[in-house]
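What follows is a single chain, given as structure tokens, in the form predicted alone.
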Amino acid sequence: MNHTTCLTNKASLLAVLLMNAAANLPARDITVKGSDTMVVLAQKWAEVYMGKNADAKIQVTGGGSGTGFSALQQNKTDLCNASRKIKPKEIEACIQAFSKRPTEYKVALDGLSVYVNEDNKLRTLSLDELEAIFTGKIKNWNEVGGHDAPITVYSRENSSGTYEFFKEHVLKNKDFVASAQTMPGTAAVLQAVAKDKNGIGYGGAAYGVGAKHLAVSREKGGEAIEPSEENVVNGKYPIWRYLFIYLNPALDKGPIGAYLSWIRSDDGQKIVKEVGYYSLPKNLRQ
């Protein structure tokens, strides 16, 4: 056997040994952190995926999209769930942390809904009316055709992607009214509105239990659009958005890559609909 053949055989043997060693290593835990809007969906994804893959271990926590981005920048989470797009300063922080722009995956669609108490007779509001209510220009329900009572505004904490999305797209980056009651999650907003006949809040489409959503028009007197799947997918509903997962590109392989592929597969997107959000059109799943 010549020297070259010997080296080739040794290299092949080493490759086999490394593959066998890797196969015998315990599965790496996958950590997921971020959007409270997405936490129920993320937990369901993890539960179903672990049920199908005995070696998979996935840990999901919320805290808000901003908290997730902070953890991603500090290499304290594998996956960051976000209900808004990443900001330029967050991209820069990620580049400083792991030398690359984070990979962005769209994983679901959401019709950001406006909720009122079941006893509220209103059925629709325009974007301008919502802006005026949530910034405090309109203070009484009778100013928008409702009952004579002061409006109680419920909002999210400022680390929430839903808070930031609503502020940008509905309030046009104006501040929320100072009297707005800040709640720790969408479920808490819904619970508060369900108990308060004068309350109004906002949140993801999957959290509508206990209160009712309003149809929203782009201008006063215009067509009021329901946040249905069809209206969200075709962009007709005025407050729709994507839900995202971000990660360090270097981690987008192996168990993590397989999990992300499954999330965007028919099986993963079926769970999106079961939870109450809207699955991605197939052309967006690449």
Contents of the next structure:
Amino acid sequence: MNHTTCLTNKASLLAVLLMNAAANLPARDITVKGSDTMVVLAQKWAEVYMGKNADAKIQVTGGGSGTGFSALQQNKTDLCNASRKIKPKEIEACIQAFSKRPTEYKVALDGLSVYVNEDNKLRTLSLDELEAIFTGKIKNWNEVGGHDAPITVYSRENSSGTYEFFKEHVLKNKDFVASAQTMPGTAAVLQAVAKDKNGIGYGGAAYGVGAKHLAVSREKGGEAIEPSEENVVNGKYPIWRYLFIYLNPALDKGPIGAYLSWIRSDDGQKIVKEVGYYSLPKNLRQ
Amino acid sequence: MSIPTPSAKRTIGWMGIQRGHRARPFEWLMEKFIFLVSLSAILMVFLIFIFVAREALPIFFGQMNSAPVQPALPVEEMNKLPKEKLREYLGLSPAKFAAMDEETKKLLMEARLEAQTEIPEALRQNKDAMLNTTQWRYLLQPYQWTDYDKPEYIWQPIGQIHKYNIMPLLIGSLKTTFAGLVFAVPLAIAAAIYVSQLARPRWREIIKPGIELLSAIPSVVVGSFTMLVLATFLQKVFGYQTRLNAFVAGVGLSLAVIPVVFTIAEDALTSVPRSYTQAALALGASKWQAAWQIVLPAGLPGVFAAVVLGFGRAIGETMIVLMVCSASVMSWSLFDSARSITTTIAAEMAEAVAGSHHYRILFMLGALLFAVTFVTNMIGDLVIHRLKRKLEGKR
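Let's see the other form, the form predicted in complex with the partner chain, since the form predicted alone is already up.
All chains and molecules follow, beginning with the one already shown.
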């Protein structure tokens, strides 16, 4: 008898403790997953935001936009970074998971550069030439006015949003040439191009120490445009994209909502610039 | 007249319980614990196999459809359709369908319709857009896709049309494995012969742990070393076109395979009775002759087992191949790139939505890999037994 009362006492004590804990529960960790392109940016955001708000805890991981979406569909992440738009199939899977369409926020602008080796004399290529090179129609540098050597194409793994964006917008949905070497990240592409004087690769304009960024013209003989901030933001440079954050609309409140609106505020957008992407024009921040 | 045997009482009982758990309870407990652990290992292998096979089954039975253009129903049809039809159309499991409220179902209907109306006209006109590319015909045989001028084997799982031809991956795996074994096996076996037969004890003490230490290097490290240093060096020496290719991957792989083959081959050769060598030497053979013509043949089953294990290690190795080369080219040349099955699974699994056709194809590849290693191990085992019997003269 005595024993049981003791137990119930303990149980009630535990319950009280638990309730207390729930009441002053510190803000739960915010998990962010997705695009490798955005990892550095997202980490910087998290770092600065956590510095300002002592009770915020944010965990950032990469893996690729596709990886982020698949985590979002399994409710394994709060925010999903993506360097491409969500696909219809992924919207469907999200609806199945949390009965709502995911909310989409544009959070930054990014230009995609085409890299070649420093020793390559070539300065500019047109969009059509890029398509032909990456689909394997053009196989030698001398066909586009370069030196006489076969072209080695470096690409990204197909879980990358950059891969899909490039395939859709530069290759016009044609396939990459089969001999394209797929590299695990933008840094690896750069690394490979820097070491291979016949190499060509693509990736964020923010990266790029060690290789040369080509200027790109919309058609052959047209004006060649450098992937600079000005040219990307005003839309002159032809290969650019938005960077997105997706989330379950039910979570878009409280600490997560505050974090998201901070990202799109002037403070957050200043960091975008520091990391090397381009901040959103004011009219797109809502 | 029978002598009562006192031991009869305490021998075998149920699971040996009567055998002596009173006399030596600790040993008895340990024995049972080890038995359970080994049993759970077998169970684990079995469960993993079941899991892989289950995820891959819809591909084997042709139940997946990867065509991007599919019939879509207007949202109003939702209430007219029989429940079972609706569930099939939305692609939901019965349990999930029952738990879902009307609002969500409606959202799903809308999303499905929108996905179909968003398809650009160019894709709608594309003859490939109606194909179910997960059929075996497209997985194994070349096909002339739009924009290609001849039938080709294409692995491009991401894109408007999902091209899942697995032949480039099979060839990639075989190519890198072959290249790895070509380097590793002769070197490892030669080292094993040297260390077990010819080397002075002092040298043996240095070389053996040295080679075995190779296996302690994480494969990521071997991979990056191969990618950054070896690749450049080998290209300078041989002057081939593609810097990162199956040959370089093979050299990298051999660093992982050598310790495996060496350790087992060395054990096998050392366990050949000393008297064989001594007899050969007494008959006037040189040390070298004794090693090559007596000990190596006698230890052959063990050496063969080492090679089979080395093969398993090479074909299952992921990181080195992933880092060194990963283009899915259909080419038997060692100096072209290659994409192995393991690379594909590692690089794409995280991206694939659970239950999608891409996901199932990857599991199918996993099952294939499992089957390949299983069959080679079995053949290896058979050959070893035959060799053993032959060597022992028990034809």
